[in-house]
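The chain below stands alone and is given as structure tokens, in the form predicted on its own.
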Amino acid sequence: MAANYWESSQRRRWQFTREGLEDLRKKLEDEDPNLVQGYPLPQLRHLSIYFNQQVARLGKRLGVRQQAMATAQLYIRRFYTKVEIRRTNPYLVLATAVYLACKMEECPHHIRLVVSEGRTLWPDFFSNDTSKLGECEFFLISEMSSQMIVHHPYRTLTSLQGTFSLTQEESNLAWSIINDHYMTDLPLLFAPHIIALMAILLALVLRPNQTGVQSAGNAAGGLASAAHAALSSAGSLKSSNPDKANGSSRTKVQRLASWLAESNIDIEAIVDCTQEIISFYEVQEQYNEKLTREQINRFVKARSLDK
């Protein structure tokens, strides 16, 4: 097991460029164009929102803690860079990812309980045969090359709360943004500390306006402008003298900008993360759960993947 992110398989094997990730997914679709054309699916972000909702439902019934839920979501995302979704029963994959994540996060649940709860949630698409989940578990482990250790942004957020004098409300908002980022490609593109700093930045930008994550999509333009202004300030300070910004009257956003300027953090990466999560919140406004569910259920039934 890697003691830190920099030595981990997550960094060496599961961090991609945007182009590399797109190529992986295109190759999967190109393997069977007829399958892809025969069963159209919503855009990936809408699929991710639906998967997140289903994982949350199962996790609530099992009493799974948040970090294990986040691990499960990252397993699902990694798995679907290796296997085309239309070749699987997503409900079985989701339940298996939760079962496996609970093992890895040392909060295990008996396989019979997971199968029972899955059957209750998705009775038309989920077998009560425990061997099916057991087989799927080995499938996931194999496709992920047994690289199961996950480093999350939560640890960085917790360690920086005091540094930036975050209130409980600001910390909770940043935590919520980190939860949301698992519905995007960000965990496959950037290091956990970059994600955590993006979440802190957005929490500080959102908080003064008394707004929240759910309304971020509506205020995306203003939010992006404020976040980019702070990061531009950090970039300017980095190339000049950070001490110029020191003063007792600085806002928390200004303090964060100064801290970034004095660090070796990749500010461009934080800019990219910020743009991605804001774009996600905009897309979330157009999410149609009924349509997404119907399109998934159609290929599961038509291809007898629920058997």
The other form holds:
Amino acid sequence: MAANYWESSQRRRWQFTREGLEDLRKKLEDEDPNLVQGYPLPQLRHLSIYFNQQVARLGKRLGVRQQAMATAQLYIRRFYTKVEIRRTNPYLVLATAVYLACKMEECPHHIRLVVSEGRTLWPDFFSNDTSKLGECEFFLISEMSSQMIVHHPYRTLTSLQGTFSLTQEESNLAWSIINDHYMTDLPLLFAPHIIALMAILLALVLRPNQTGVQSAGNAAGGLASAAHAALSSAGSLKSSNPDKANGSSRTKVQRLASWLAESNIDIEAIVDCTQEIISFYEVQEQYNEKLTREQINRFVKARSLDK
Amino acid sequence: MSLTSNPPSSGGALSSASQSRQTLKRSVQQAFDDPVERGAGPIGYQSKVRVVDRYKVIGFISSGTYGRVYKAVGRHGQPGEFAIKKFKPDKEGEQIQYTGISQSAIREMALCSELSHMNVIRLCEIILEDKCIFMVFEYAEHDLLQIIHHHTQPTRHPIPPATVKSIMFQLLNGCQYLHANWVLHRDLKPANIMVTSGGEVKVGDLGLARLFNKPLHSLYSGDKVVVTIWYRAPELLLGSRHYTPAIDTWAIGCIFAELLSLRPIFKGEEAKMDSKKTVPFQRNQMQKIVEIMGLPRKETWPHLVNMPEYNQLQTLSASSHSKNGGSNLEKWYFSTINSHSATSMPTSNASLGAEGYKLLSGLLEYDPEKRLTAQAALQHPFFSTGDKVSANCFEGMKMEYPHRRVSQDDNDIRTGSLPGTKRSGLPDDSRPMKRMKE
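The structure above corresponds to the form predicted on its own; please provide the structure of the form predicted in complex with the partner chain.
In what comes next, the whole complex appears, and the chain from above leads the way.
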């Protein structure tokens, strides 16, 4: 359903367990082990960081809103649970995802513009032919079974801003944590409101530690250490013993804790989510853009996927 | 090819490796990855299912700006019949190219994939094949346009009151579901309201529907004008740029009136766009509304004065019949429902009574903020008093409505060689065009 997450295709068809997701990906790799061995790729989270950067570059040139870029990243992630990445031209797939997401999010761009911007960004890997992108759109929609309406955590964040008296700074931090979660499997594992609560919790816990505030993506070290505090805080929430208050953000954490305790929200899931994003921020520190790009470009060229 | 890979054309370890696997059982995906299996030509996207393999087309139903609709039955025991809507590729007849799917087709595909309600037409599947989009829906034998038309032949005889009541309840129920899910239909009219042979009413054709929960910019900016003019809400006629669920409930009010009188209640003539592509004030349509409803007044519709076309209202005249420009709706309603009671007609809508008027006037309320919502209309005493509302709008009827006309002229869903053939035999052809290109 369009407005009801609980009956949405997102929950019914695109929410997986970790094991389920692993099986899907394993099955794809097993279909053609030689292909997988012939073209080693960095770990998925590093690929996702690379895709995120490329989507952001394209989005910037087109002037696309964050939410449409989030939708595009989710489309890419769904698509690659069903199609082996080495069989595709990722540059075409991500440009197509942006093109489609913009239509869904009511900020459409002409196909010719998307193609010409793609061509500018990736001249060696992107065809001038708009019909290639149009064809890829069929592929993308078909693999997603036309289930293109997605629910993002941003809405929950916005609606809970007042409830937890988030400052602009805290809210921005939570927002950027949500932006970051599209580089992980979290959107395929958890409901958007769980993600939003994780982001709020993390933002509140990080808030006193000023290093994390500026850019969640870049200050991974600061984030990781501060996030451990968030974890233990979440743990204390679970045992409903959140009364070690000092400072206003602590009080807000307390308020969040009692709010959660009164709700039916799965606190285990929030803890799980928090761990996942922290581990992502750690992995992000080892990201090597050059290596990632080379490995992607290698199979695209060798397999003539850009033609 | 961009999406899927050619096996390397010149030798190498990879090539032989891929050939040695030819004997392995292939997935469907691999099958269309392989140019050898698909015959000559460049490889690319190919559907995993083919529409002609899954369905047997038994006739052509209608065509419109979007493409064509065919009637079909399943080839693999899928129960029931189907209506397959084929979106026409941009240039029919010429060499078809992928040009990007229109935003309205994307919306309809996405929305129909999510929605599920007994009073909204059900999507069975979407097949993307050969650069065409096929949306497979459950088939409905009738639509309200057909049913209304049938009651004008050979002479006018009213739709039975129990049928009217059931249709209205089901229609509002489907609409309420859409609105609860932040979906605006935007094109409710008798031709888009389907009725199955079991008397279930289904809101159909979500081709213009949109989500309204996150309007990035005003909903107005996308497509210029929406909703067939006879069913267009006064706030839209007065230039409002904000679509709200109230535009759908106005249209339902118009449909209710039409079920009673068997003619469109506000049958205006559409003013065409001028060469500068500015949207004209729909004077004639507004005049038709004013003739029955009287002039809208700022005392009862506070935001009226803020409407872009407010000044145009002064140039309209209230009907000479209306006292002080007040509403004639009550008079219109009672004379309509009683019109057949004096004759020998067995059925009359007189039993719909005063509650029917209250419901109608609540739906045809000028001020969109005061207009009945679908939810409120469902709670209206009209449905809780008098005869019980049946889930089958044909319950107790002795006659059967004629079946949908299906032509045999164009049964080839894959080529669809005759563009622009309109559905024949129904007065819809003469109705004003409502869509403007996005």
